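Shown next as structure tokens: one chain only, the form predicted alone.
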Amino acid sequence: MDSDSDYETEIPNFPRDLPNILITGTPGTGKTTTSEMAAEATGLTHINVGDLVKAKSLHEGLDTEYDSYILDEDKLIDEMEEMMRPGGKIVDFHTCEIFPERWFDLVIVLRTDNGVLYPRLESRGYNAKKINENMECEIMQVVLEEARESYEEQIVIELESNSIEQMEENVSRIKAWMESWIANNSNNKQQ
């Protein structure tokens, strides 16, 4: 038996009421804004991980060639783990690798049309080198790749983010998978 076959058989599996969803794509695929409507919509918490890391101070500092934080991985863990065993949250990150398998029940990765997205990232504002790698990063699908290795095939899907009404299909898709999560998981603890 391999380590990481030992170390995956120690965690434990907490049982929760709600499932924890993590929302991920290339910045400018529209996380935030998908997660804010699937909170709305489905009552669970949306907690932004780029806020938080700044709110908490889990970084080592500031990177000024991308103007963006150098994120201490271990604070956000430690940070996070409490809030996340309970279930009903609703991440928004744009890498996925750096959290734990045990904490989703389902990732969602998001993904724009290179047209739609790069209007978006210059709309932010960002220096040409942090757009050419973002689009870089769309066009090679490195979130989705991430996605694929860093958790089980069947709970990695991926979305089509380009307009409003896209989004608000999405949302619909999440809330019924949430309700279908919920009658699932509440016939397993009365059984």
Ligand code: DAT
The other form holds:
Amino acid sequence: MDSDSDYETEIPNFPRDLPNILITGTPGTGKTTTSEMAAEATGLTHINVGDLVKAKSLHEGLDTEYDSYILDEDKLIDEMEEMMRPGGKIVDFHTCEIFPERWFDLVIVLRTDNGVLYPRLESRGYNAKKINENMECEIMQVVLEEARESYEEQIVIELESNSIEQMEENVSRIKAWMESWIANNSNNKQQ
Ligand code: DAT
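Cool, the form predicted alone is there; where's the form predicted in complex with ligand DAT?
The complete assembly is shown below, putting the previous chain first.
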């Protein structure tokens, strides 16, 4: 049994007035830019998990080969639990299977075509190994498969993120979805 399942059984899910949304995808697909725009459009709060991990040292040091932090999953989940409980969060992270399923009402997986993703990763100054690893991740639909395995099928949505127009369209869809969620869950909170 993994740590997610322990959390699922130990902590009850509280009704919330606002939804929690996870925006995930391979690095470079536009999670942070989309999350910032969506937070602005909806009034929800953006949580950039990568920044949180660094700021609160929720890691076990740097993996020098990939130039990325080795996540301390238990510390991260503990840190986020209270933030997620009232709802109203847009969580932005490149992996999705580590979070408790009960946190999210919508899971968006951003997808980007190879020819568009490669130069985005190059312009970030990633080393060749990290670029190849991320390209392979996108080609193999790793994050999409993870999302489908970790959450109910009907809450997982795959969105193309190749252009500014698609990003704006994605933000509009998120806003419309949130408004409809609120309309359908207005009596959600129990006394
Ligand atoms: P992520 O958070 O998934 O790593 P990001 O939001 O930091 O991605 O975006 C990486 C770069 O690509 C950044 O310069 C913005 C650009 N970008 C992302 N999505 C885009 C899109 N749909 N259209 C145009 N540019 C995009």
